[in-house]
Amino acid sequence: MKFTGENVQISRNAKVGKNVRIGDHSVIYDNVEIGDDSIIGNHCIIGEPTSDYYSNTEYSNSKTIVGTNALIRSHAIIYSDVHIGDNFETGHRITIREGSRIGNKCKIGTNSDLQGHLTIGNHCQLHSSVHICQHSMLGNYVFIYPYVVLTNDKYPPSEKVLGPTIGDFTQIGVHTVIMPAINIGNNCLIGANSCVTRDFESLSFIVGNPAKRVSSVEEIKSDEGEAMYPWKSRFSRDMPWEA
């Protein structure tokens, strides 16, 4: 059973699971699959056609998949050819372009913009106003804080674009910019307002403009002398290892 608000449009070629709620004025396009127990807020578009729709009379939407137990808040736009895992959650006014592949239990914050043809692993959290460029690759448990920008064009404008690769458990502080084709290892911490212009190995504490490796994250201690990183050993809220 699905529960729909006012003026909702659902394509006959869409598949909507059990106990799905769809808010007022939302549109579900062709070849969309929405998993059981999901909530789609007001004024959302799922399966938005790509630009080919406007010039190709034989255009057909690619499959768009939203897993089970999603919470997609109002004014979200998710294009066709986006595959999203289970337990997905968004803020308001997010955009996810075609070719995006997103794992399980990920969160995308308000006003964030994912430009497509990118990969995001499981349990990633992108806070508000984050920009992820095309051809980026995020591992698992990557947390990206507000106003971070990932870029992919080293010599703009050009035809050769490649986004950054971010390793598992890495944290990226507010207002950071990561330049094209950069590789960041696992369990890194990038401080606020950094501009990352080169690769860094795993366990790096990275700060500055241009960013430099200050130390290993294992050297970072709390005021009480507690080791703070890798953070998995001290943080469990909403994580699979939560007691």
Second form
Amino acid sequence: MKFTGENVQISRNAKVGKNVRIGDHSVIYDNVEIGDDSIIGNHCIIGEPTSDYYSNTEYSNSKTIVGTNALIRSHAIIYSDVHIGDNFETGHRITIREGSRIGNKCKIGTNSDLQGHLTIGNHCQLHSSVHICQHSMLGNYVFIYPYVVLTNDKYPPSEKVLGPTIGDFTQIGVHTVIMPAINIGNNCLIGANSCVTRDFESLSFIVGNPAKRVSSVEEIKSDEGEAMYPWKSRFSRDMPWEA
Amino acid sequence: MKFTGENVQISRNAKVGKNVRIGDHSVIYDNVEIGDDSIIGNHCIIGEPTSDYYSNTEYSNSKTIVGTNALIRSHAIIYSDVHIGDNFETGHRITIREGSRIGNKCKIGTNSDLQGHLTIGNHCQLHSSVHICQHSMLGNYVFIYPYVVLTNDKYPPSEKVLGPTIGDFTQIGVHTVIMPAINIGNNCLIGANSCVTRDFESLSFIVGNPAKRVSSVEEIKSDEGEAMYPWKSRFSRDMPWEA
Amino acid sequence: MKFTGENVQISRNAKVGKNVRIGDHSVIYDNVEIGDDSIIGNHCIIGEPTSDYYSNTEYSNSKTIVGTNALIRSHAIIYSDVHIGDNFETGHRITIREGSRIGNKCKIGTNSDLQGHLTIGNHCQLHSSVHICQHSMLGNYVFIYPYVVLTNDKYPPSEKVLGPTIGDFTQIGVHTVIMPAINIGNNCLIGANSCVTRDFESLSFIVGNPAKRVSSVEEIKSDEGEAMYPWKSRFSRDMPWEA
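Let's see the other form, the form predicted in complex with another copy of the chain, since the form predicted alone is already up.
Below, the chain from earlier opens the complete complex, with every other chain and molecule after it.
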């Protein structure tokens, strides 16, 4: 049904693995490497050249790597100089700019916008319409929900940008803003609609604008009185400890 | 000017009504039915296969229905197993995932993202960049403004998701978050930037984070002292009671 | 690498300047004028016809102007009756609707949505995912950060819409909402996550929901004790006073 090969353009300098399927109207530019068994949807652009391309006649595309077994849905734009691990999955119309380093088994939701020059660990899940600024550092198993914005410029506009650092297993609720250079520990939960203006230690349950520590996440109980966090012991879908 | 037929792909198993126009570079997949007099813009994908398609060699697309007289603007993605009534209208780059049931005369704005497995009544208007989670239930004449997010997971990540229910004629202001499983009555007005963490009865005017009931909407007066809500008696554009 | 001319459609009534490059799968409709040395990315639509086109057999596209030296990235949609000055630059998937008047050397980020019938001065920079409502008026050197929403309808739904007015050199922080008909002076700084419900005079530092004046921006000092605002004296990248 898909993958009829209509209007697919693949650079002669791209390396496409075995059993890779590329959707109609998609373009793979120079120096892109796509791992075996990966799927690229329709209308995608992989290896988008950076701004230099338009002005520098000597421009050549930096290496772009998409690991094995990726599923990149339609209308995605992935710049050159992006390195992504194995088992990557995305929604539609994601944007990932140059200088991004992304680990294995990450998911990125529809319309999400990664501004480049950032690091994301393994098993991270970014939901729809997430905005990750330059120089962000996400650990492993970081979950970020829709319309979250990470920021990096304390006194805008400026040339001095410092991205946030988010620890392993930490979750950031919908519509939350993380201010520049903020450090969040591991296993934190940040409630919806918060504005995080200072650092927080591991295991903090954080809410509000400006966000404050409400308690340890270990005190959060379900309606049935069950301890919910850290979540590793009770959630396993797509995780390495899945049965 | 448009509709030159360039690169249009239509499955042999799709049923396209009379007088339907389909924009360049658009794709209509298997088992899609498009009603008479409908317009599909450029670069659209209608009947996008679900995830199963990539792994199941026996996969076949569920039925996808777009009613008569639709106007779906460019770069839209509508999955298979979406049923939409008549007189549907959208902005650009909307996404509607599988399991969505949408009534007649609804509008969905540019960049809006409907996550599927949801129900929307008749005459609803979702503005730009609205995010509707799975298992949401919207009544009739529900109006939702930009960057609103409906959520369904109280203790993320989890397998237990419960979407919000929004009553007839209720409006949700820009940038508001509705928490999981929340019930909002009819004819409510939720102010901009609110975070709604509990149920509210009909006719409530609701504002804040966490949102509180300020008054009945019947007490809201215009600068000229005119009662503004319920709005049905004073607004008729595109409504069935329009003269 | 790009600009292979695949599937490029250019109306015979469009005027394309010297040395213009147009990306694959892009469409330039009737009565579009593109200035010399401009670049249009892939999958773009320039001169998108307005709603009338679908119902009026006499429809003809209003003039659309993109100045010289533009860089419009992929998947952009610019309607007819949009006039844009020189040195315009955009991210991906921007939308600009009819009746927009935009000055010189403006930048508009990925996924931003300009609803039309609005005015933007010179040297304005709108970051990613900004939503500018109809009848907005932005001065010069206005900087707007991600997920900001400008609104125009005080008692929705209504037929009476009044957009905000934003003064020169004013900056609006991420996730902020500006309410209808609000006037913000020059050289203001509005903090992240604010909801601005009343007018503010020039040089105000504004934060909160509802937003309040915290101080003059002149009192904001960096960690090193340096005065940061007005910012004109300390930031020059891409500005006319750049060395």
